[in-house]
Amino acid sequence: MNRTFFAAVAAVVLLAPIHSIVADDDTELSDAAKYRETVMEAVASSFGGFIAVYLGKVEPSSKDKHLIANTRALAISSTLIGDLVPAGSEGGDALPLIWTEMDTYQKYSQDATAATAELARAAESGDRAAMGKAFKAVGTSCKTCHDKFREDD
């Protein structure tokens, strides 16, 4: 296996939510939550893959091709976000705060939704300043919500 394969993997297991692979206690999650930590593993690892590629860490034969892949991956499944905290399914790492302020959560959503859709645009033009600064603005708006909302590992 070579180094490329290698850095790629570990980009994707730094950035997903590590509190899926390995059970921290031995609460039942529901499945509304244990599919809100599936989609945001995908949002994970759609922006790792990005990472990986924008930064050079890869270097796979098409990389424009790859770069717009993991943008498109990330930009439809972060349209997600929003709908994945229903009454009935706390736990996981989520903080019980989300129910309580609903309101900011969607505001979150749609940030994160714009954030993303942004970052794909920027990939499927080829402007790599582009892409840099939409890069940033995804990286905020996760790190926006997950210090308000998201249980520290």
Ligand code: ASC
Contents of the next structure:
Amino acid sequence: MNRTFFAAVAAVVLLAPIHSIVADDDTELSDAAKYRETVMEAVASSFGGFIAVYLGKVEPSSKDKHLIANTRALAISSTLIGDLVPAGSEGGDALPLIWTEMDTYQKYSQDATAATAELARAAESGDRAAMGKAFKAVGTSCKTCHDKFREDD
Ligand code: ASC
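To test you: the structure above is the form predicted alone. What is the structure of the form predicted in complex with ascorbic acid (ASC)?
After this comes the whole thing, all chains and molecules, with the earlier chain placed first.
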């Protein structure tokens, strides 16, 4: 295998995960729907990062730093949820009900903003019990909205 070919294969392999997030395989989706998925992936990733550290599945050298950074990222990306459903962005896993019950969607998005901000505050305080309580509230917020507005997996 010559060097250029090897470099080309390596580039494809390394870039594949980024491509799968930025450009959905479903070419029917509008850019706005793809953007919704990109932001929701960021929300899920930072929540997942917090959970992995909080539950001790990983033990980074500075545990507090990871709890704080993941929950700050989560709180920031969650502030975008209310803006992810403009007219014309229907599709993907988002159920059409969002656009007929927009007030409820917006209320849930505000709940997510509040719950994730509380989790970030709990992480910054270092209080494990407060983190546990806020963690549950964030999970409930995700689930409440998904049960009503997201297509079942
Ligand atoms: C996640 C994720 C969700 C929520 C949900 C909580 O990490 O991707 O959709 O948590 O499972 O109930």
